[in-house]
Each structure stands twice: as structure tokens, then as C-alpha cells.
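A lone chain, given as C-alpha cells: the form predicted on its own.
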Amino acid sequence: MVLSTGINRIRTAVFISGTGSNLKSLIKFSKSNKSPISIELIVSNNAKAKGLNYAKIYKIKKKVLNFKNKNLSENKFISYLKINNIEMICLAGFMEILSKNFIKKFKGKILNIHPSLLPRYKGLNTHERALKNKEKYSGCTVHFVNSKLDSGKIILQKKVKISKNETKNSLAKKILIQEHKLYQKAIIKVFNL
């Protein structure tokens, strides 16, 4: 699928929980000619997420989801996504686990970026765990989301060398730079398959 005119872009929602640096990168990417997506909605499980400010800056709809009653809120939310014609979801630092039902409704249409070379270091604290195990490399992975945590089919990965005096913060910064590039490449790859 070659998209150069901005017509027929994939209507996308980005789910965040925090600062939204990957979100910002995806918004900028979505405005370029080579992007197959248009970001129509920013979703967060955290009303105080700094990333929600990008909704105002870039004039994108936003929605805060309450996960206290997960089934009820997810079912309502699935309807909301359908009404807004959302065709794809990009998870970008979203710290909630989506239900099997939700994933089934969007099967093959949810992508996630994870700060490790999956299948190594699924879940949280990836940088600390990589350093503790004296890994020579870490990195990031973009994958399809399935019902098992960080276990969906891998789309792309990027290796990052771990330096001698690396800290979890310096490693996180190095990997984040690569995440921004990798997410864009992975989205292009998905739509050129």
C-alpha cells in the first residue's frame, strides 16, 4: 500500500500513560508524506499524563479511560473506538494490560513498543534487569499485541550497545532515541506487507 497524498490514511489511536515522547514522535511522523497513519485519538489511563497535552497542541481528540471497572470501561470504550472509526491502535508506554476480549476485537491491529530485545525482559524494569545480567546489548522491539504480555509477533527490533559505565537512565535515554525511529519503520513495514 503506497500512500503519498494523505488520502486513505489508517485512523489510529495512541494509548499512553506518561510523558508521551513516543506519542509526540508518532504525531510528527503521521504528518509526513511517508506515513500510512493519521492519529485521530489519544487515550490514557492516567488523567495526569503529561502526554495528554499533545492533544491540545496538535488538536487531536483525547479520552481518559478509567480502568477500575475494566470490563465495563473496555466495552464502552470499544464502542467509542468503533464510532470514531479507529482502525489501528499504537501502545506507547501504556501501563495497563488490555483484556483478551479487547485484543480479540482489534486482532492484528494493535502494536506495542517495548524497551528490550524481546523475548528477553518482558514486563517492567527492563533496563535494570539487562544491566544486572551484564548484557552486552539491549534495545527495543515493536510487536503485535496478543493476550500474553509482550509475546506477540515481532515486527522489528533495534540493538543498542551497553557501555561500560551504563546506568539505567543513560541506557533508557539511548534506547528511547531508537524507539522513536523504530516505531515509524515498523508502522511502514506493517502497511507495506
Given for the second form:
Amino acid sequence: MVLSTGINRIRTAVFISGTGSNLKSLIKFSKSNKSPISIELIVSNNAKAKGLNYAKIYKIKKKVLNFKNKNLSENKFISYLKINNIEMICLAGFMEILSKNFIKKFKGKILNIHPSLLPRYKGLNTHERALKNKEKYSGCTVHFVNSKLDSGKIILQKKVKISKNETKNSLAKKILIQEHKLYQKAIIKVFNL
Ligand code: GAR
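Return one more block: the form predicted in complex with glycinamide ribonucleotide, after the form predicted on its own shown previously.
Expanding to the full complex; the earlier chain stays at the top.
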């Protein structure tokens, strides 16, 4: 796919594990004139991920992989990505940890979205922990992926105010709306557009 500026779009794979609302928002973004990326592949570690339906809806190739099976030939998967000319990977609610080897192979080309203001609340159950600690704010972060969990260079963050009667579900919803906006802004920033 070619950008209106004549530049080739970056062939991107999105990795998901669940609902895929970030995936859907990235697909919509990728179809806009301002997008530097085209989404060519959806990868999931979960065959039942709801987000896989977007492969059919938007006619995008999909691949389900059992990441827990350590015998799975990672090199074969890397080759598969290379054969499909995947240049960039966006993790979007992908709940599996990628191996050091994998990350090395795509160094500087993997982005992740995390539902907290990193470096606070790395890992799981971010909203519960933020509420338990009576934080006034939480938010979301888009960052490069390195070999340490949720620790790569931060690209962009968005702060979200925690209301008085906030629950983990209401906070998750509020943050998710911001995630959808933040991910595309971060991609534009990465490509300096
Ligand atoms: C999002 O809130 C994303 O930030 C989070 O999972 C949710 C996925 O929602 N990711 C992580 O917690 C990664 N550690 P989605 O499937 O609707 O995009």
C-alpha cells in the first residue's frame, strides 16, 4: 500500500489475546490517509479471541499460535513473519511475554500499549492496583518493547483522572477510549509524520 505522499506503508502485524478493541481502532486508522502503516496480519495466542473476527470483517490474514508450547519453533514463526514482509509489530492486549530472541529479531520495531502510566503498574491488574493505592490519576502508555516487561522507551502517555466512585471496570472503559486515540498518535510520532 502506498501513502498519499508516495511513501510505502509499513507492513504491520497486530498481536492480540482478547476483545481487540485496540486492533479495531488500529485497522480503522490504517485505512486513513494519515496512517504510515498497513495492517497485513493479526496474530493471536488465543484461538477464541473475539478480536480474531476482525480478520474476517476486514479481510486481513490471521495466525493463531500456541505460545505456551515452548517446542513451537519460534524461528519458524519469525520466518513466517519475514515471508509476509512484516516490518512492524503492534501488541494490542497481547497477554503473552515474547522471548528475548524474538524481541532481538524485531529490535525497535515492536510497540505495546499498556493501561497505566508506566513505569507505575507494570504487569497485570493495573486498574485494581491503582484504585487500591488511591491514585488520583491513571492512564495509558505506548512504548517500545524491550526484553524487560513493560519497560521499553516510552513514546506517549495519556493521563486519565480517577473519579470518586471509580470501579476497575469504569476505569478500564475510560482508559480504553484514550488508548484508541493514543496508539495512533504514537505511531505517527514514531514515523515523525
Ligand atoms: C487494553 O486495555 C490493553 O492496554 C491491555 O489489555 C486491554 C486489551 O483490550 N493490555 C495489557 O494489559 C497488556 N499488558 P482490547 O483487546 O479491547 O484492545
